[in-house]
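Presented as structure tokens, the chain that follows is alone, the form predicted on its own.
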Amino acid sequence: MPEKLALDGGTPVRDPKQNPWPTIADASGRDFGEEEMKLLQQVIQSGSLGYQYGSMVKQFEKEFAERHGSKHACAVSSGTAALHTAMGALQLEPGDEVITTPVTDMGSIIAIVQCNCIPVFADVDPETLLIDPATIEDRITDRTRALMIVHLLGQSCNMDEIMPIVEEHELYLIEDCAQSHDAKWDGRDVGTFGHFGCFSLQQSKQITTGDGGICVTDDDALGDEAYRFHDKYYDRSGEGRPVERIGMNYRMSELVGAVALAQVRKLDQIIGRRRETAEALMEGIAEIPGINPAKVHPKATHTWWRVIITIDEDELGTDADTFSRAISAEGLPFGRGAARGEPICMLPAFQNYAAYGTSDFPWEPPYGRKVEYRLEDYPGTNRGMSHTWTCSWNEGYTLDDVEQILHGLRKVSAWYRGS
């Protein structure tokens, strides 16, 4: 006889109020310690808290660039700032179009619009939520200048299919790697395929400083533009170049740089712990009838910012809505879909073209065009939002936690299958 579901009056597998799951919001799911404290103490004792005078930010940039085999790195104040810095370095024209994904954070889109460019949204694979390369071609116009892809949840996009599109149409490529530190495609680091790779150090990411970011590039000219853009276009090289353009102040402080340096030196161990538990979870799920583990491409090395599952409703014997209620009642740490549960372009900001005052700039002619953002244009996204379940993953999860999650999923599967 199957174990009675909590949804139907049974005992939950876990009560998160009494026994919370490890979380990225505090020390239960984050790896901070003596390494960070030692470097922070050095900064305080030095009295140099600005990157212009200290060494922590510069050393972080050096080690991050070396880790990715990149020539240049620019540390900034957030992942959004990293993307805006990369976009700013490209010097696109008002009204130029940048294709991206409808499953992402606002930071990706802010970087496009704040460079006076127009975001155009491709669709996603409904099982992985990664941008679907087949839908990129359909969105290319004579105003398309760049492609911003998002390596989502810890997994790389399909670079074998994306790079030929970039090359054929001579597009700039920005890789948003905010959720995918250390992820790889065919053994190559994400962030190293395009003109820029942009990373976030926000609280939830694989490594964190609370907020912070960094972008990398192999292009000398773009690297120079990015470094000046992030620092008001001031020239810190000693060459005495004047302020030639309008930039931003996205400088990373030495205090943040100290934590970033300690964190990047821990990246291997952090990713190792995430992989151990997430892969154990996926292996266990693969043995549960009606519930499917994350779809991971054979060429992708996943680093598990979130775990994702899907179901086979016919085999499981219930629908998506009921499954959602059942796993929630068991106390399992999954939520339905990702991001906001709909294509990001359904937000009022995009529906109302609201970026600058009461104008429709940059969408309004003669600068650009009024791109329509319609829900029905994103069937993959809509399916993915209603038929995937994701869970924020972190280095605090243990194999005991994994077994409790598997217990709950086995319980739900057995109940609805009647076995």
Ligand SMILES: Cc1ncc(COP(=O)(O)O)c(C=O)c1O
Given for the second form:
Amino acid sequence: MPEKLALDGGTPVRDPKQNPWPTIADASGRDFGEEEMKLLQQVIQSGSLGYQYGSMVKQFEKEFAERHGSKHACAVSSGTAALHTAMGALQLEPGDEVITTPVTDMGSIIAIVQCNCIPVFADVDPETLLIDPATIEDRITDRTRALMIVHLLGQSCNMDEIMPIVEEHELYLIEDCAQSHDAKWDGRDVGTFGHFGCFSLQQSKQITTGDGGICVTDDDALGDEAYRFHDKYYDRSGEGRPVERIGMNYRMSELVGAVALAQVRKLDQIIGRRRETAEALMEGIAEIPGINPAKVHPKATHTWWRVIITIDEDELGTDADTFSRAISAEGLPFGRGAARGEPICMLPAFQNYAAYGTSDFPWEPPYGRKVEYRLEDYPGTNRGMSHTWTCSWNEGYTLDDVEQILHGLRKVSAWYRGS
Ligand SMILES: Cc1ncc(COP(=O)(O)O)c(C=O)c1O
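Would you mind generating the form predicted in complex with this ligand now that we have the form predicted on its own?
Let us now look at the entire complex, which starts with that chain.
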């Protein structure tokens, strides 16, 4: 006899109100301690809280760049700032087009529009929610200058398919790695394939300073441009170069730099813990009829910002809506889809071309064109949003938590399969 589902009056596998899952919102799912405290204390005692005078931010940039085998790194105040700094360094023309993905955070798109460029959205693979390279090429026009890919959820995009498109069309490539610290494609770090790799250190990310970000590049000229863009185009090198362009103030403070440095030194250990539990979960799910673990490409190393699962409705014997209600009644920590459940370009800001005052700039002539953002152009995204379930993962999850999640999923599968 299968165990009665909580949805039908049975006992839930876990009551998160009594026994919450570990969360990125507090210490239950975050790793801060002596290392951060020690470096923070050094900063306070030094009296230098600004990066121009201190050493923490510089040391963080050095160690982050070394880890990635990159020549240059620029630490900034958020992941959005990292992306904007990268875009700013490219110095594209108003109305130029940048192809990106409709499943991402606003930070990716803000960086494009705040450089007066037009975001054009490819579609995603409905099982991984990663940009589908097959949908990029037919979005390319004579105004396309750059591709901004997003290594979503801790995964890596398929770089074997993306790089030939970048090369053939001579595009700039920006990799948004906000969710994918330490993820790899064929053993190579994400963020090192393109002109820039941009990372977020916001509270939910694999390593965090609450808010913060960093971008890396191997290109000397772009590295210099990015560094100047993030700090008002002031020349801190002592060469006395004047302010040649309009930049931003996206500087990281030494206090943030201290935490960032301690965190990057723990990255291997943090990712190790995430991989141990997430991979145990995925192995367990592979044994459950009707429920599929994350589809991970054999060349990709996943670092589990979120875990993602799909179902086979025929094999499971129920539909996506009922499955959603059943796992939620069991107290399992999954939500449906990712981001906000629809292609990002369906938000009013894009539907109304609302970036600058009452104008439609940069979407309007003479600079740009009115790209239409229509729901039906994103079948992969629409399918993916209704047929994937994701769960924010963190290093606080234990193998006991994993066993409880597996228990809940086995229970739901057995019930609907009548076995
Ligand atoms: C894919 C992606 N891009 C960009 C960002 C922006 O990062 P931040 O929130 O640090 O500005 C985030 C973070 O939420 C993200 O997940």
